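Given next, in structure tokens, is a single chain: the form predicted alone.
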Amino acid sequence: MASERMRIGVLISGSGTNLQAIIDASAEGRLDADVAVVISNLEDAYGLERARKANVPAVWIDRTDYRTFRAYNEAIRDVLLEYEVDVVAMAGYMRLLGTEVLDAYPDRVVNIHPSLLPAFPGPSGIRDAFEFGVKITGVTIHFANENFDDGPIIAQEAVEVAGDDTIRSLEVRIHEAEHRLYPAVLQLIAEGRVSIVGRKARIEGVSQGR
């Protein structure tokens, strides 16, 4: 991946704003990369059409078109696969990815959790760290396994509660450093600095204490 750009296959359920920050992230020379192909279970999501603005692929892939988990990630993995990509990020695709895409894809799917795993995972993460009363809180970027927001951590960035916040004005923040940190770490996976070893992340360059 030294001497060719960076192929992302971008997974989503929602919005697209973590895709549209990576897409922006290409476009201004921050990141090393492009966006081969965006991929959605729900026909809906606004992210295709953020997709099909920057001229990338868009495929929804109708859960309910396959009689089995398998099946379905079987032709998720076909369309990552058609489209030549490096590299999975997990952007908002709120739905387990099985091992059919994990194995064709080994230590290469990267999500993003809006919270500083392993606290408060799941779903809500930003309204149950609200709701718990931390004063901190923030972004985690990690490689997937075939557990929700689980696998080696690669980066996080903490984000402070400040005392007159509402979960709107948090969910704005925690966005802001999530748009941040991905193509930050989209651009150390393209250079080749980040690896597993044993059941870690490492970054090359970085002293880690974890």
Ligand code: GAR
The other form holds:
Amino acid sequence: MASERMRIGVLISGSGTNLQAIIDASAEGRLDADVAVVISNLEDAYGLERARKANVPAVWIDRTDYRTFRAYNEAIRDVLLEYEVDVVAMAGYMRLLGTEVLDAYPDRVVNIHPSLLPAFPGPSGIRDAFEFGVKITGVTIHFANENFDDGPIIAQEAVEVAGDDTIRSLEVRIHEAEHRLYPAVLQLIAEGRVSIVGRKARIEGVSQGR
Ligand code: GAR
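Next, give the form predicted in complex with the named molecule, keeping in mind that what was shown is the form predicted alone.
Let's see the whole complex now, leading with the same chain.
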């Protein structure tokens, strides 16, 4: 990235605790990037309120205002372009993303998911892993594509499931890991150290399997 600070567009559908972690990291100097705009598909997503409190533009784009999935995604893309977003971060955005957005931001759209992908994709990754009975689950940050929770993996953090865990106690530790990992990965992207080589994401300066 050039000397200007990277501008992140955050897509949400819910409470926005990951958005908050990104905003806080930016304010505290742990992330050399700014949240330029927050877009939600749901009007009552609390993350929109978090954005307003941080003086970040908060935009609700209602799917029902658009006749087609394509037109809806064009509207998202146009807002991202209007706010001169460099990188799109999906943070609990619970819809598929259209090619209209993905094509405007090639290798520049990332997603966070609360499991060790490719295990347990979908809207309830923590619960699905817990109910399956895995001993280790975790968090994945990956480049997004047009499928749910799919694309080259940038970083993962493992979280052990203890014998006395409840879904709630596991959730707390997963969210803690998410709130650490997402700003850290966005910082690597801001430093220009993350790329896609073939099917895999690669972090410059970090040795990893071929
Ligand atoms: C996060 O746990 C995120 O990983 C998950 O939604 C939650 C949003 O929480 N995303 C997915 O499950 C995507 N499949 P937040 O609104 O408090 O950041």
